[in-house]
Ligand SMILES: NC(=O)c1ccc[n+]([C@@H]2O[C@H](COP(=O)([O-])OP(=O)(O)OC[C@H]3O[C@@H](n4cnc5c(N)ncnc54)[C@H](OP(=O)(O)O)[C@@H]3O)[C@@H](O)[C@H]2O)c1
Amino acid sequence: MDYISENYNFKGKTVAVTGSSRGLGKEIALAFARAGANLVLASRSIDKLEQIAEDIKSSGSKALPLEVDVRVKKSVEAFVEKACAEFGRIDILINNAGVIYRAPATELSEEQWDETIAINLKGTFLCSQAVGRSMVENRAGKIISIASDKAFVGFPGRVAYCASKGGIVMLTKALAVEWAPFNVQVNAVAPTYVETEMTRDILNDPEKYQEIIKAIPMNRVSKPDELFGAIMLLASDASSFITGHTLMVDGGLTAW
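Could you show the structure of that chain by itself, in the form predicted on its own?
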């Protein structure tokens, strides 16, 4: 095998994607399925997951839909146990589950703050912890968390989201250092706005779209396919010496 086919080969690999019932998580799961991986689909929306699993199976890959609440440790541990029972191990974990509340800091409720931190940051830790145990034991694994450009750039009306995504960047560094001796690489990807069903309402508003792209040197938002390259790199054997890194996929937004 040549370098590309050897290092970017996901056949036989098991990839778990949280928040994969819609939006970016769904697109990431389908991309790995096209690359030949087995998928563990995790979300609170089990009905949607089952349909996505059927689509993946029809393409020739295996898929296991599992209901999980990333805020709850027992739920996360049960999802990991079932995934390992089905496939033997999880080779790659994509921490994608997330939520965003748009409100001024003076009006954001305590409940909205708590839920954002619980899903985005605590959920990323709980999933990394549960999957990381087996990866440390197997002395192999890749964990990739979806951060955001807003982990690095403050944004009005997104205080909880910015804080949670900034926490993911530091969580990534801490886990990477701790698990480096066990050949477990922990990284993150930080996109700006990506065209998905979850961002459609905002991006279809011409005024809001123009306001968004003003901050992006490339003068547009990202398509899902443009994020896959970064994720696939960090998930592949080609990144065996990259850990603790957050890869920006933001069209130059943080380069100003």
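Form predicted together with this ligand structure, per the form predicted on its own context:
Next up is only this chain, free of partner chains and other molecules.
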């Protein structure tokens, strides 16, 4: 086998993607399925996950839809247990589930703050903890969390989101150093605006769209498949010595 087919090989690997009922998570799951991986699809919307699992199965890969609320430890542990019962282990975890509330810092409610931190930051920790336990035991595993450009640059009206994504960057480093001796690599990817349901309204507003792309040197936003290269690198054997890193996929936004 040559370097590429040896190191970028996901056949028989089990990949769990949280928040895979729509948007980026769904596209990431479908991309891994096309690459031959077994998929664990996890979110709160079991009906949507079942449909995606059917599509994956009809194209020849294995898929297991599982209901999970990443805010709740018991729910997370049950999802990991069921996934491991089906596939033996989770080789790659993609922490993708996320939420955003857009409101001035003076107006953001306590509930919106709590919800953002619970889903984006605590959820990423709970999933990493539950899957990481067996990865540490197996002395192998890859965890990739979806952060954001807003983990590095402040943005008006996104205070809880920025704080939660900044937390993911530091959580990534802390887990990476703790689990490095056990051959578990923990990394993150930080996109700027991606065309999904989360951003549809804002990107469909011509004035807001122009304002957004003015801040991006490449003068456009990202499509979901432009994240695959970074995610696949960090999920593959080619990144065996990369850990604690957050890879920007932001069209140069943080390079100004």
